[in-house]
Structures are given as C-alpha cells and as structure tokens.
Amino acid sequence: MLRIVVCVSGGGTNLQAIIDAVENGIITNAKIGAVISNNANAYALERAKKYGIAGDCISPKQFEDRESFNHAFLEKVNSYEPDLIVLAGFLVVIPGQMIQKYRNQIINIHPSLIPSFCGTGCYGLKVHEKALERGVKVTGATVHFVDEGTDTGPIILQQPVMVEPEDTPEILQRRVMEQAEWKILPQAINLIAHGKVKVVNGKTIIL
C-alpha cells in the first residue's frame, strides 16, 4: 500500500481529485497518510480533515532561517513515513536535501505542457496568462517528478487542453484542471502505486 503526503498552498482541487480517485477505485493500493500546507488557511486543510487525513501546517515564517525550516520540513515529511510525495499546489522551494532523500518519488502538477510556460516564477494563474499573451492554440497539465530543478525532473504524464479565442487566465486555469490536472494526476499516482513507471536515464518508462 503506498503512503501519500500530499503538499499544498491553497485551495487543495486537486488535493479533492485525489480523494476523490481514491474513493471512487481509480486510485488503488494508495492512502493519502497526511496532508502539509504552508498556510495555515489552506481550504486544504480543511477537505483533509472532512476526510479524517491527518493535517500539518509548517511554514518558512515560522523559522528564523530557510535552513532551519528545511530541516524541520523534512523531519515532519519524515514522520509520516511516505512512499510518495505529492506537490499540488505548493508554493515552496523543496529542500535539496529532501530531493535527495526521496529521489524519485516526490511528483509535481503543472498547468502546462513542459517545457512550455515553465521555470521560476511561473505558477498559479501567471502561466494561463503568459500562455494566452503567447497566443497557443494548445496548453495543458503535466504530471513530473521533482529534481533540483524547477519543473525539470522527468516527465510522466502530460494531457492537451485546447485554447479558446473568448479564454481569460481564469477560465483556461478551469478548464486546464477540469480537463488535464484532475485527470492524469490521479493516473500517475495509480500507475506509481502499481509499480508502472520506470526512471532510466532521466527519462520515464510507463510498464
């Protein structure tokens, strides 16, 4: 049974999404065993204990340094004994250290096609804007895992949202979930419960 720790900064949809597989068998032989947000108003927080999830609340305010944050972040994912930790939604650079420790299975949601509308300082709504400033025709989600990079590890799985010509960053940001993130981020967590993705050479292998 794989051991999730969710990681979230906000509202917590694709946190649901995830719940949501779980409950209804698209996820198997998976358990969320706890959700951790940097906020301590995340509605996240709040969809986990609707659930009866185990809810955390750590924070870079409340350290007087990063380093003495990133140990204690890391110590508190630790507690929880995770297989896999999922970012959804978290805006805080994940420790270097914690990268190392869980090589290979913390994953990450996107709102684009990586390597389009990607990097530092993309996220949240400003990706659907610069996607839309662009004038693609096609976006997307993509599901990938977490190197020392900022949306560089290896891709998993990644699913087109077209464009529409009446589209606002709001709007495209629905659809974008509706259509990609809370679809192949469930899939990618049942495809890793299962033991059916493969890192080789950087790249990912789906068995």
The other form holds:
2 protein chains.
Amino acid sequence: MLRIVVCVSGGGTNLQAIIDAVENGIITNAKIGAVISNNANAYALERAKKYGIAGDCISPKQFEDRESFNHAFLEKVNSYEPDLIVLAGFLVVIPGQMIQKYRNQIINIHPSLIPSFCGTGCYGLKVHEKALERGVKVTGATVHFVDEGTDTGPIILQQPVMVEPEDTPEILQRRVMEQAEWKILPQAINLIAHGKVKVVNGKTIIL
Amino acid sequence: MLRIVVCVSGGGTNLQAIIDAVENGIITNAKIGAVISNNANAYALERAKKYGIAGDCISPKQFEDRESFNHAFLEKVNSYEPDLIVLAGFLVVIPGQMIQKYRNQIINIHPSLIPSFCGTGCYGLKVHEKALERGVKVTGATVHFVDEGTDTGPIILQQPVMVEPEDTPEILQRRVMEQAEWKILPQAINLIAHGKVKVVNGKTIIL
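Show the other one: the form predicted together with another copy of the chain, since we just had the form predicted alone.
All chains and molecules follow, beginning with the one already shown.
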C-alpha cells in the first residue's frame, strides 16, 4: 500500500480532494500517512485532524538558516517513510537533497497547462492573472514529478479547462480547481499507487 | 459580405477546411476572394483552381530585396480588397506595413495552445516535435490576430487536443489538424464575418 505524505501551506482543498478520493474508492491501494504544513494555522491541518491523519508543522522561520531547515525538513519527511510526497499548494522550495532521495516520488499540481504560465514565481492566483492577461481561451492544470527545475519535471496528467468571457482570476482559479486539479491529482496518485506511471528519458509513460 | 484572401505555402488543408465550411454553410456571409501562395507549386493553388477561386503567386525570390517584395506583396493583397487575410500555413514574414494597414484583419492558425510552443522559428511539424519532447499530455491549436510579434497577437479561439502514448510528430500533427485547426479556423472566420469578434486592450471579446 502506497504511503503518502501531503505537504501544504494553506486551505488544503487539494488535500481534501485526495481524502475524498480515498474515501470514495477513486484512490485505492494508498493511504495518507501524514500532512506536513509550513504554516501552523493552515486550515489543511484542521482537515487532517478531522480525518484522523497525523498533522505536522515545520517552517523555515523556525531555523537559523536554510541549511538547517532543509536538513530538519528532510528528517521529518523521512520519519513518515513515504512512498510518495504530494505537494498540494506547498509554497516552500524543496531541498535538492530531498529531490535526489525521492527521485520521481514527489509530485506537484500546477494550475496551468505547462509549459504555459509556469516557472519561477508563478503559482496560485498569479498563474490565472497571467493567463487572463494573455487572453488565452484554454487553460488547465498539470500534475508532474518534481525535479531540480521549477515546473520542469516529467508531466503525469494534464486537463484542459475553458476560459469564460467574464472570468476574474478568482473565478478562473475556482473552475480550474473543480474541473481539473481535484480530478487529476487523485487520478495521478491512483495511477502511481498501482505502479502505472513510469519515467523514461524524462517523460512519463502511463501503463 | 466578408471578402477573404487566404495566404498559403503548401498543401492547403486549412484552405480546404475553409472552402468546405463555406460550401457547407458553417461559414456564412463570407467568400474567398483569392488564394495567394509564395510557392508556384503549392497544391493549395490546385485546390483554389478546382473551386474557381483566383490563385496568385508571389515570392521573395522574385525580388531583389525584401523591401521590394514587401511593397509588391502588399500591392497584390490590396488589389483583392480583402476584409480579412487568413494565414493558413504561410511561411513568409508579414511586412510591418501590412500589419499596420490591416490591423486586426489578419489571422493566423498556430498548431499549439499559445503561449506553449510558439515564438520565432516554431511552426509546422517542429511545434509537435517540441510538444512531444516536453512530454505534454494536452496540446491543441490557436487562431489569433497577427501583430508585430511572433504569435503574440490577440487570441480568438483555442481548442485542446489530447496527446496519445504512441504519438509521433506526424500523427500528432494530423490529430491537431483534424480535431482543432480545421474546426476553429472556419469558426473564427464565421465569427468575424458576423462582426462577433472585438479587440479590446490587446484581447478579444467574442460577442
């Protein structure tokens, strides 16, 4: 059974989508071992508590320097012995050492069709602002493995979403969550839980 | 009635899609006034002939310098008094003077979801090669107005297309044509023919 650690910073709606998918049998052969937040007040920790999932908090602010945080963060993650680490709106840069140790075992959800509107500093609401600024008619979301670059890792699943005429960044963000993120993140986890995702030459093959 | 000039360089499958859409009544209130090719051997000119559409040829190779070509090309286009110029696989850079004169009256079809896989030197099969190289799971096509940049003009329509596991650039190119290009190019022309596309602040509004 795949043991998942979910890393979050905020409300945790993607965490909720994973919890629901496990409860509804959309994800089988997997369980959430722990939720780690860098923010003690993240509502995601409340969600974890409600479902009896271990919640934990670690923030760069608690440490003297980045090096110390990175070390402690990796130790904490290791302590839950995860098979898969899911970044579900986690706003902390993942240490290189962790990426190496968990190569193709860390996945992230990005609220656009990569390579559109991705790269350094483009996450959350800002992604949708950029999409509306460019005037695209189609956007979406991407689940990908995390590598050393920003949003450059192997793509697992993508789901397109239509932009509507009256969209604001907030409205578009909600539609992308509902129609894409909350679907493909659980789907990707279920595929991984059943050994159906392979990485070959930097690209995924879905078996 | 909207008078269209279609500019082509090759086989003209997008031209055929426009011709079919006019014949089938998918495009109304518009007619193709002429087809201009930069290549005398383009099969697109045969297609034009077959449907009794004026075919014309003009190539930079016939001119001493770019300036002279640009002037002659603009003169030729002007002679057909177009309301709309459709670039349907036209591999010649549109002169700045022509873009100015026909502001928001020149449209182009690009075989990806702009801003993914666009920009200088990325057209035709190369776009699909790049998409497969990156390992995207969703691609598509975009119809946009032509401005001074490369693929930077206001987006009119976009259509997503799924990438399949065994895709080669050729197979993907064909699917993007069938599922996206041949649909949204006629749709965009019909919207323009009925005055339903406005450009405000560099973005389109579909009425």
